[in-house]
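Form predicted alone, single chain, as structure tokens, below.
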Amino acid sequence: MTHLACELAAALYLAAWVVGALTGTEGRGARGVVWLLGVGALLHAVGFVDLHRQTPVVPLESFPAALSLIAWLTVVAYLFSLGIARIRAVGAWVGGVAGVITLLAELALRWVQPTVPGPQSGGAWSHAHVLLSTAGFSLLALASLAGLAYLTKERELKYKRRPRFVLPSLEGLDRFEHLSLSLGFPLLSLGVVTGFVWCADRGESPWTGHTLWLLGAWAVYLLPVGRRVVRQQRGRLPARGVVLGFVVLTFSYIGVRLLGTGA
């Protein structure tokens, strides 16, 4: 049931991407994207509940489970943000990203043997670290999508090119980027802190490849946070900083594990 629910969720996320690409971002097409993402998120939640009931238990801090959680939280955060920012044009992009991440997580869950958490793993600090860092990652993913859309639209307007995508106004994208960044960066910061506390609680060194790259991503985000959140600047520089920060953040979560350079 776990795999079926998550695979159906991934299919619906990708279907939202296809519908958005084919029908545009207005009218029934936009509503269809939102509905597909909503149903997909519900199925994804069912999969998580069933995953928690499996024997042996799949730890929340395992990479495949955390990856799937990131995809789900990205969709949920986007759906909740629609009541504030109303930028449905990004919905198709969210569906594409979440669909790919969910499929990768499912492939990993099928091939990775679940293990029962030992006495030194799990616990409150590990769950706090995973939940805070994945929530921060998901919101910063939305901020990067908004920043990328902002840069794309600005370039089209600057060079008077025919738009390849139907995108919201620069003001709407900027507001959405600001909202996601303002919420995501503090959560990421708390995720970094709880990660260090978790390692200290287990008596292990926190200085792994993952944490070093994570700190690097956190430092990169200081630039867009300082410009957009603190100094209230708008434009391409904060948007570029958000996109660059997410590239480093993604490598800290996924790249170091694929290359085998971090825990």
Given for the second form:
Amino acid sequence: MTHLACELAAALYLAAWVVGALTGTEGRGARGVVWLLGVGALLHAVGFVDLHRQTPVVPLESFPAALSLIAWLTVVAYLFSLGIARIRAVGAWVGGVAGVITLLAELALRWVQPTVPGPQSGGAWSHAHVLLSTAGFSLLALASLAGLAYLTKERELKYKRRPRFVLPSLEGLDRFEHLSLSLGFPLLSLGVVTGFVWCADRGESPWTGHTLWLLGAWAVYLLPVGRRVVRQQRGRLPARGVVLGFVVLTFSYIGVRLLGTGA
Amino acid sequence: MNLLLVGLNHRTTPVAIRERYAVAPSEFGGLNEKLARSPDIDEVVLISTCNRTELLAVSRAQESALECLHAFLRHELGDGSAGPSHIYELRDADVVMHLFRVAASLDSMVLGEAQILGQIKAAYRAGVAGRSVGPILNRLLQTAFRAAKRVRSETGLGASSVSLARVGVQLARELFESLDGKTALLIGAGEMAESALRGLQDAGVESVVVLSRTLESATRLAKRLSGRPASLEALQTELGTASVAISSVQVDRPILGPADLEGAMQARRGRPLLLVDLGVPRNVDSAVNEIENVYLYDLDDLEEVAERGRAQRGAAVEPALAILSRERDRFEAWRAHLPLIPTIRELVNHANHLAKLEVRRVAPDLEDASPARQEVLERVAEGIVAKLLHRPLECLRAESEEGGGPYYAEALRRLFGLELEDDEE
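Structure of the form predicted in complex with the partner chain, given the form predicted alone:
Below is the entire complex, every chain and molecule, led by the chain shown above.
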């Protein structure tokens, strides 16, 4: 049941990506993308509930499950953000990324037993750390998608190139990036703090590869946050900072684990 | 007589070179007269718009006339910076179709726009005033105007055209989520700029600021556009708040450079600014586009944007081209008759003269030789001549359309002794 629901969700996310790529940002196609993502997120939630019913701590313990949680939160955050920023075009990109992540996570959960242990379950701090971090990661994923779309569109408009993708206006992308960053960065910061508290609670050293890279990502994010929030700047530089920050953040979650230097 | 055209346009020449060949309408008359004084040129009209500078001419000496037109275009109208790849030359039927396409705005940056027809009419009027337009160009241009009107009324190309206004709005929407509440600047005047600004107003732009060299002219235009007037000195300040600026000023050098925008961009805090430069020569230094969050579009860039949507209007273009082809055929048929006209006139005069002589010869033998009776007889004789000549002349016209006109004309002259008569005279 859990796997079926999550795999169906991945299929719907990927379908949203295909529909969005084929039909653009307006009309029935764009509405179809939102519906596909919505139904996918619902099925994904059903999968999580079922998983939680079987083993209450699993979603926060297993790395693939955490990835799947990130994908789900990304889609949910995007669907909620639609009420604030009218940028349906990003939906297709969100669907593509969430679909691939969910599918890979499901394959790992189904056939490959996790060899690298995730954060050990350990009460409220661990739950708070993983939940806040994944929520922050999801929102920052959205911000980086918007930033990437902004940089693509900005380049097309600046150098008068024929558009390769149907993208929302620069202003819309900028606002969406700003919104996701404004929510995602505090959540990530709280995730980092709770992570340290959790380590202190268990009497362990917090200075692992993962935490160092996570702090590095957090520091990189200070640049776009500072430019946007403090200096109220927009444009290319904050977008580049957001994309770069997400690359480092992703490495701190996935790359470090794959290289085996995480814990 | 050969029809010739030498010129450069937005498809062959970038605006950076095109602007050096732009001619103000006030100079058309003098330049037409100057060129018409050349012994190789029989008729000539200079056409210069923001997208093209062309010399349309009629000449008996084709090659030397083309040389003359090339030299005039390169060195009298421009600074010689245009190379062979920028300048095109057309002859005869190609000139006709090209002119018809231009007049019908099929060759325009914005397909279906109406302004080009007015610009060609102004060029024609300047040619007429300067007496450089003769019967052939007169007929050609009148046919071009008629063809353009037919295209507009019969194909709906004008009604469904991608106007400059629409291109401007499309660009603005690429930058801004919504145009509601935004401010637009209009720098200078001009039909295109006004049209683009009205498009932005229709799309939601709330306030308009009109800047001109004098506050009086800005006030006049601002009143028409329900905007606020300002003098050109306030440009930098106004750029600090506007989202879109459309510039169309007749100037020799750019009025806006990167240094002028530095202060404005600091005030904007990274908000994007769309600059649309409709001026030829250009009003805004192209280096401005390098500034972050500034998006500068000149006429060539707008052409590229308009081009993207052109395929969608292929349905309207095909019928328009069919109309233009028919009009071209009609004009070419008329032009093919031109060498025959003296022969036909001579033949008809010759036949009528003979008929009249014959009537006068037999008149004294008539019982009633009154002038009235003689007049009746002359009319009868002329009628017989007209009937007799009708079919051969029709045949001659038909053959001339096939290219055989000169041979038939020669045959007629020999058969009826027209040359002999000339010699005798």
